[in-house]
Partner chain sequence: MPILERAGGLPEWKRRTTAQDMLVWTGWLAGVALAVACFQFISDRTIWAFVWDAPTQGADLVSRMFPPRWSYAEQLWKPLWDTINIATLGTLLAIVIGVPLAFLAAHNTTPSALLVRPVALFIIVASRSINSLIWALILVIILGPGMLAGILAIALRSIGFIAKLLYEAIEEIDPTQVEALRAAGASNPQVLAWGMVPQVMPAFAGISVFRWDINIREATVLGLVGAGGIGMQLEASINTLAWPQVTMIFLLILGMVAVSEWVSARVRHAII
Amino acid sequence: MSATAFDAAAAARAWRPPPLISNPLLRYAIYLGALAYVVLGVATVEVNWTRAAEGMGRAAGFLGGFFPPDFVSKGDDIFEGLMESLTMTVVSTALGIILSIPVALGASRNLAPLPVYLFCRGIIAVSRTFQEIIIAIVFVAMVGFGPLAGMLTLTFATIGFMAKLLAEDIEDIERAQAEAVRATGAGWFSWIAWSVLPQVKPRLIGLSAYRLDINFRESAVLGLVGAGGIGDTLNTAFDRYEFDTAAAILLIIIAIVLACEYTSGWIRRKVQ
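Single chain structure for the sequence just listed, the form predicted alone:
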């Protein structure tokens, strides 16, 4: 090989991606503008450093109250809140998945006529517009404090989450397989059961496991607005300044969330 031969490896190493903004003056002007904005933004934040220094001792006392975590003195309340949260999570996830399947079928443009498609997409949009806390406040006002409000909130949120992602998968199914089943003279329900659902079943199982994980975490948050669950027990512990009990509840929540995340990840890997 001659010395002047093209060295592709060296050229690849020497290659650099072009800058997002080709004009260097404009690029550096934007950098300086962003830096000035950050400096001015930080400068406008009013911080009373004397008061912050005085609060350090109280903050240390507050954090010290978490140790050691107390799992025993309020064990019955913790167990009751935990069981309430788990029940709320399982029931709302199951109901949400069952209700989301017809909504997803209706929200798939390749399956549903335009009026049905628009109606189901409207349900998904409404479900996904509001954060769970806002929905929980509405249901608490409608049905009162307790796990029923939390269960309704999580079910409503699950419908929007599951139906949107499932509808996108249904719209991407293999048309040839669907047409082959239709060519056998199968009715609509048989066509759905034998051509559509088998193609999206792994995704449905994976999303269901993922949503179960999300719903447990959300059930801990919803208790803060009176929607029951372990979050309600946690809020009560903070209100009573029982920080050692609150630390025990937080550790239990972390352990269950980690277990749910590991389990849902394992299920998704198995079905994909």
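Follow the form predicted alone with the form predicted together with the partner chain, if you could.
Only a single chain is listed, so you will not see partners or other molecules.
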């Protein structure tokens, strides 16, 4: 046997990993479909290249305008916006967690009767479907411009997030402990307080820390639709072409988000 024939035979015997989708017809149909979609999708993107080319020059000026960041001349506005964002974050997280606990209990199939379950799942679905910004638009229309609308928005969004994840955890609790407490003749409230809550508490604290982080990030953009916070200041800075102030605000947002992320990560590691 010559060397090349041997190599060919070895290559034919060589192991190949099994493909992800075993049916070759389906596999190639999916590949083809995906390719067709990307081509079609890219084709629908109408790019105004002249506008984009002009934009490049503008981008240079724009980026130039970013440096050096100006923390001072609009310092009072930045401070005000930051305080609004931080207070919105604190109040909405606290309020959202308190309100999410009953919703989570209602949304757990092992605790709640069917009508209550469906009602609470409905609240969660609506809260999670719409972006915070969209909810903020509705709240701004109802209670007027300012941080209160932002606070209500974040509270509402927090309820959906916390209740969904908490309900999943409640549905996974250890049944034996719950039955043991029930067997002592405990009423409904003592039963929840001594058998369910202790089991989900670490998760509750971890999620709360995470949500605090998310709420601050979201509070930074709600201002774009008039719901207060540092986003309001940022939007004004962009509208007035004060890019150095905008750069300062963006840097502050990044710094605080980083601080939040490290703190919330630290808290979650501590409790879990």
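If you superpose the two forms and keep the largest set of C-alpha atoms that fall within 1.5 Å, you have the rigid core. What you see is a predicted model; the values in this text were computed from it and never measured. Positions refer to the first chain, counted from 1.
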| Comparing the forms between the two forms, with one rigid segment turning on another, which of A59, R27, T236, G33 falls at the hinge? | A59
| query | Can you give the angle in degrees by which the smaller rigid part turns relative to the larger between the two forms? | reply | 17
